[in-house]
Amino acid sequence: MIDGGIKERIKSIVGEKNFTDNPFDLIAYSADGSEAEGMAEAISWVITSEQVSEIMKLANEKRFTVTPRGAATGLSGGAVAKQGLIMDFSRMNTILEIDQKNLTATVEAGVVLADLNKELEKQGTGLFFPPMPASDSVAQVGGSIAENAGGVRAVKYGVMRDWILGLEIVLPTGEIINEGGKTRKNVSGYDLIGLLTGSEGTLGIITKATVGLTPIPESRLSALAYFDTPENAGKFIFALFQSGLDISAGEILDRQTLNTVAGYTGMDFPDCGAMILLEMDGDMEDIKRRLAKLEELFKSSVGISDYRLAWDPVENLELWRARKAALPSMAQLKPNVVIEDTTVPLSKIPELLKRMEELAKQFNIRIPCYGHIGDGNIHPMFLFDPRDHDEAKRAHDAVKVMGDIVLKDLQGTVTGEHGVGTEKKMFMLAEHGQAKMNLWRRIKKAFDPNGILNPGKIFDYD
């Protein structure tokens, strides 16, 4: 509970423009990209890191809780608080550094993903940050970490994580420590930034990170296909990765999700099961060598009816409209979603659009699925009515049901980069079983021994 007391020692640490408890602002803080909701009792904007660490200290004391909050597009309810006080970091926003020597950029934690792309570039340093969640518009660089986000290119780039080397860490009893620095290999104690990273802000809390950067590419060229059934599109990246041939992107969206984006952007698409988008970056000319080996086998491969390659960049933006349109053109057809970010080994793909496919017939549902099939990664679509109770609960039976098949049938995970918050909480005892879970509860406690940090994420904690 933050009394009147409380809520004049926080302003005193962030100062009173900085503070708010007015119910149109928790309002407007109760929700996230997921559908969890709740509504905290106080929301303050830190400005640096000694008033996080003031803040938790008094939240220690007093025993109220904290929730740190980037620009909630979170998927799963990381950034929603039901009590205590939101923190918000989006005027902690500076870029501290860019050392081009040695490929690396210091910032603080509500840095967006985007703008610090941007300065690289308006420095004309020739470098950039690669991940690129669908959000890097507005995502910060705190919570993505918090989310260990992925994106796009991650089957070349990877994670949030593989760009981490430094790390400056409010405890959640108020100390500052700082982990990893520039260099990029340390081995020097446990590595608290796995730690962290991916742990959605309940051991600690990112004040500024140091991240690696790397040259930008030359050139990006892009290819896409046609396929008759998913299956068969999936089937078609093993033999794309037996081949050799490096690509930075590898996108699907199935049929269901084409119709709507042909409806949501007025793009014409021919009939067909699935189609997958393909990306390969860096010097002109190897990307046009490996375009023409791509295009011999996609005229060997089964079950294509059609495919076309960007051989310039204007061509390449087009193809990566319908992508770009997947996630908004739903509203066309129900009113909400629960978006899934289920991930399996590549083998068991055209087993998990089969299933997702056999998932929305027994359920009387759409389930419209799209994502990054190049590193497993898919995004079914649950789509529902919420006035149609009915509807409702046939959708959120669904996605339990989801999760039995993704973890018991194919070997996968139920979350591979949108994290647990609260909306995945019900899959981790059956995804992790009971001693990993055990072992979470015990370096939660050592790490926040009040259970005052983001609580209820992830698992529950007693």
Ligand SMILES: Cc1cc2nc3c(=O)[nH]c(=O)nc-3n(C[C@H](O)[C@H](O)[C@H](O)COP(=O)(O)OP(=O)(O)OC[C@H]3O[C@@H](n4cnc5c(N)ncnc54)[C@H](O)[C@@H]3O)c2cc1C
Second form
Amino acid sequence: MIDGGIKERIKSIVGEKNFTDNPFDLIAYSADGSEAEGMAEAISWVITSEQVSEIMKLANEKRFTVTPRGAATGLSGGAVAKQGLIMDFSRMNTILEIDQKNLTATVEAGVVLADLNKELEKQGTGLFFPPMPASDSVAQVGGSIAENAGGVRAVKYGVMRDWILGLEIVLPTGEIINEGGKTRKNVSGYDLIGLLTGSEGTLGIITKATVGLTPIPESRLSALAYFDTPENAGKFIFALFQSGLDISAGEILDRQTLNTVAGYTGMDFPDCGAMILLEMDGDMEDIKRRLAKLEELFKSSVGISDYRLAWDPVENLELWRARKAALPSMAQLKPNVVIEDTTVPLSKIPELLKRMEELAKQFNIRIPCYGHIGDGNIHPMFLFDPRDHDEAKRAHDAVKVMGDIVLKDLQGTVTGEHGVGTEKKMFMLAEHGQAKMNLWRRIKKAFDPNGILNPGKIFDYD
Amino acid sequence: MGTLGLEKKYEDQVLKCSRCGFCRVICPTFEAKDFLESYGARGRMMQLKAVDEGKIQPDQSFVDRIFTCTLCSACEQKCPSKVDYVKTMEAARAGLVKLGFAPPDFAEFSEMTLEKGNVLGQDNARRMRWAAKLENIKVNEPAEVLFFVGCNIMRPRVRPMATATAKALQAANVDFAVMGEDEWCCGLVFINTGHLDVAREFAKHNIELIEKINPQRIITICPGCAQAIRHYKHLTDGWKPGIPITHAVEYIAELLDQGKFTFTKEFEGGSKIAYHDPCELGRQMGVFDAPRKVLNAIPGLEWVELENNKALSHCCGGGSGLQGIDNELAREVAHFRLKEVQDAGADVIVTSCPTCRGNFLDTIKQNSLSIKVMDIHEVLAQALE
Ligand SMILES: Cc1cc2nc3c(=O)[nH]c(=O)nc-3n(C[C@H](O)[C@H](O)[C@H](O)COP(=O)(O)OP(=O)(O)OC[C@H]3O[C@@H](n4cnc5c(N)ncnc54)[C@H](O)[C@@H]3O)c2cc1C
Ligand code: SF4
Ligand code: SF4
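Could you switch over to the form predicted together with the ligand, since the one displayed so far is the form predicted on its own?
Then the entire complex follows, led off by the chain already shown.
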């Protein structure tokens, strides 16, 4: 409980204008991009690491919970609090340093991902920070590290963890620690960056980060192909990786997704089982050479009914139109969607798509699937109207069965990039087993003895 | 139906908001409130849902969060779920007004506007002062084109815009009329804030005059007036004028295209002009090219695009009567846009809306900025001198 006295103390730490407990503000902070909901008791914005530290000390003293929050674009409920204080990082958003010699940037946790790239462009560095989730226009560095976010280009550039060199962390008990720095290698002591990245704000609060940068590729061009069946699309991907053609994005849209996009945009697609979209980056001549090789591969592959190659940036944009329209078109079909985040070994993608089609039939709902074929991360979208209680129940029941399919039959995971939060907690025991979860509990206890930092996320501690 | 009495189509919109937060990047009031979600599109949608579902009773703090939205519709541009945000917000406000909730002093404001016929509460006879030096202006007589002047004309600084528009029309030999002292407020601010009964009074009165003039086209210098007149069909029993209702700049661009007149005088404005797309004219009415065409047609006039332009233009802060509801917030929003003007290295901002112009001007004065603001009709006035 955050009583009046505690509120006054929080205000004395962050200042009156960085605090609110207005009930309508609490409602506006009661959700993220997932279905999770919960009402905190108060919200504070933090500006300095010292303020974060002071609040955590107070939280330990008074035993109230603290939930860090970035832009709350999370898709697993990580930033949703059912009690206690929400600590919002949106006002702690300074780009502290761009170090061109070391190819690094040091930023505060609340810096919006895309703002970092805009600044790098504005300063004419020729560099960029690659691991960008589709939400990069709003998602913050802290929240994205806490989720170990990926994105469409993860197949080439990896995920957040691959680009984090240093972190300033405020421990749940209030100490401020620094881990790593600007060096590219560092095996000194336990890998706390590895542990904190993807810990969903349960082990420590990220206040600053030093991230790696890399030169912006000169150009990007894409190609797409329509396959008669997802199986043939899967076989093609295998051949693609074997060919050594370096792709910077590989997306798949299944038949259901294409139908939905066609209904919404009026775009016309050939009758097919799946569409694959591939992007290559680098210098223009090299990309064109690789595109030509890709065309040869298209021609020699089984089950391709049609394909298109973009030879210039304008055509390139056109090829991405269907992919960009995927999410908006779903919203026109049904008001709600559970966005799932299954990730399976590459060889299992065709089976995943087939099983999702069967699941849709079994539960009489729609489950269009699209995602990152390059890394096996497919997003089945369970659509429903919340006013149709029966349909809503069928959709949620189907999600549970999906978990079984992915974990037991396909040797995959229920989340490749969106995190567990509250929404995928139910799968954790099946995916990880009791012994591992006991270890998690001991780790959590070591960091956060009073269980006050973002409780109820990933797993239940007690 | 819930507390706010939203029709199903608007309830659907509230449900469609997936709370993805993509609107955070563009909402001007969210930015001006230093990232307080309850003043952004997502937070507003969540509050509407909670109130509509009866989870919490509305109060004045809720009213403030809902009525400070400028209805700029920028959020709609970023929304992957394509939430029809502005219309939903207007419907929700109408529901709130029915429940007896409105911004402070709005009842007095409505009464005053109804009594005087204009939002400034001045003697409506002053509406024609702009035409004092012009000859042969038809008033309430049948004409090809109706020039609806708007309430802002009560302000002396707006008069030259109407004069310039009329001069351009005369130069092109257009047969036009105005409604003169009988013109009443277009009612937009009442449509925006859910005071539909008040708006209906204005609509009925203005429609009567429009029918008397029986024009083939209506033009306005304020995009809001055009929007309001287009909306009259929803306020009345299906009044269908069946004629184009557009901003004057669109008409002037057409006249230029048709070679009905040209600009010959060299422009002597500021050194570097930046063009601001007003939300209603640009994003909402889809008019981007016409003002640019007019600027390009003026000899010696150089101008630049702002970083956020056309459909992604940032609001001036004056939309939906925000100056009357929270003037400080309105100016805060304007200040962000003016910073963009400075970043573009410009020292003059040209808009096509007297409300934008007024809010920019007040903000420039308050912050002692060295930026000049002009309406496109003032640019026109200079070019036609
Ligand atoms: C339409 C859409 C598309 C998306 N696309 C992708 C995608 O392509 N790839 C992908 O990986 N994700 C994607 N996401 C998910 C989400 O956007 C990412 O996880 C994003 O990185 C979260 O950032 P955020 O600032 O919104 O964090 P939030 O949602 O605010 O928080 C996420 C978690 O981090 C914690 N947290 C926040 N700040 C801190 C901090 N400073 N210190 C410690 N913990 C903190 C929170 O407690 C929470 O557990 C998408 C989401 C949406 C809505
Ligand atoms: S209409 Fe404009 S002010 Fe209102 S919520 Fe949308 S972006 Fe914000
Ligand atoms: S962008 Fe649209 S769907 Fe997303 S939070 Fe804003 S209003 Fe809701």
